[in-house]
2 protein chains.
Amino acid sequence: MALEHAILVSLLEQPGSGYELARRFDRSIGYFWTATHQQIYRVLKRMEGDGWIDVREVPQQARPDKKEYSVAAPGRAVLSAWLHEPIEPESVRHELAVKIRGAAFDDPAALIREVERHQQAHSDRLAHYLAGERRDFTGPEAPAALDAGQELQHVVLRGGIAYEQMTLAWLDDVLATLHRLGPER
Amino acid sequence: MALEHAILVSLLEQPGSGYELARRFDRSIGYFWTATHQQIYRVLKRMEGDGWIDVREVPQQARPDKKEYSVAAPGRAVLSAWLHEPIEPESVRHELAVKIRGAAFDDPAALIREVERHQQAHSDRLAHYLAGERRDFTGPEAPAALDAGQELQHVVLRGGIAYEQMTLAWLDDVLATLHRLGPER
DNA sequence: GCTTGCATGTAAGCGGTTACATGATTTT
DNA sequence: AAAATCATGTAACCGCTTACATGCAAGC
């Protein structure tokens, strides 16, 4: 379980709210850690009893206040912790293998707009990550230098790119499959 | 939910019972989707009073007996219909890319041995694939013509390849920022 | 004698998803 | 007038993980 490692990275990149974090998980970090506003709120609540995280009531005009989270001392050494302790690699999860192996039961060409959909999708994400290199790492607007975070965070996004592009190629040899199936067979 | 849909494709390709299964889960299928033997029963329970499979008590010399169940029609329509279905592209969950993040905020080359670890696991996977690959599809003992459910398998085969060497790949790149992060900074 | 393989389960707990709920402000 | 944004929550459910449990046979 990382949700509470992933928010504690989140927190001290940059402090804040229950709802501002939500949004995060829908960019950047979410990239490879997906999470929702009610998991977020709860974990934060819980993590704030154990003392990882301060909060600040943060009152706004024309807003809803908000509570302001940041990463207290005990919390920095609950993260420094788990980063010195070995994970299991991931096992991948994956939906469209299933179904593509399912569809030897069934009639292969009925996986091709599907897959066309997810080709769309991949695609969608390979251009958002590429325009998120380009503005904060390879563009003219970019820093010139990067600090140990900048650097770490564009590796991260050159491992989401590769993993997109590799997909899309996938993809092509699924469909090519697919095609080479459907019609004589 | 696909888990019961990987176990009605499974049992497809082959009826067995929820060891046998299991096992199948730890390799050609657990490359893409993961259970345990607990989880596997209690699913097969309720597919067969759903009635989406059948079970055959087959007693064995020297060993327990065992159940085998095999895809009864409504399991086989309940397929169909899922195939039919549109489903999200994954969302990918990857705690190494939190823990890389927040490497930041603690001793980057500390993470060193830890990537390492991750390239062996993946290396191996990579090497069990490819024999894999060998024996089944393009080895001088594979069948000479695939028929569409070989060839699905084929092109899943060479999707969890080409994911473990993106990987490979990738860990390489971070592994080089970390050396680089390491000691001057 | 110990471990591994075959074979099937129960029980507890928890992380995550989905649905529901509220309320003000800004934009269309 | 309606929809979207900001902001925080409660409640129910469910899938999944981990731990515990049993029992026999074969191999080291």
Second form
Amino acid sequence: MALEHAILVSLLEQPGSGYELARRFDRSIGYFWTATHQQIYRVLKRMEGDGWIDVREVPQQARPDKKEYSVAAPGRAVLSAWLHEPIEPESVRHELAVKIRGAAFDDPAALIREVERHQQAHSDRLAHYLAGERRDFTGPEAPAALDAGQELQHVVLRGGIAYEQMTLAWLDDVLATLHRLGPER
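Structure of the form predicted alone, please, following the form predicted in complex with the DNA?
Partners and other molecules have been left off, which leaves just the chain.
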């Protein structure tokens, strides 16, 4: 997937400025496809040049005008073509898993802190996902009926929740194994 596709999806969900788009990447889509703010702005400029997105100047009080981006017809066509292309199942490239296997040749207990750090990061991400789900899909402010876009956002979020829960269960297993093996092995 190219960053362009992630930007098109995000802009179809809601048009916005480059700054707003970068913030959305930081808060949601970035958990599935990351990009720096500089990359986003660079790709927006290229997409504008290719006619994939429209730009309109939005006047602001006491600040410079901002550019608001939205998807143009050619951008929709590019996204549609990409949506119909097959993709390869993702391979797992997991540095921590390689370190865990490598611990057999060193002190397994030496990895405990690193695994605990990963556990905290995944626990934090799970809490963030669950808070977003409560806010946007199941809480008192959630719409009674979801439109297709919201349904698809929710199913992706549920996948993220399931992934984090599975990862945390695996990290619990890793920690138990590391503690059991200890340095005396």
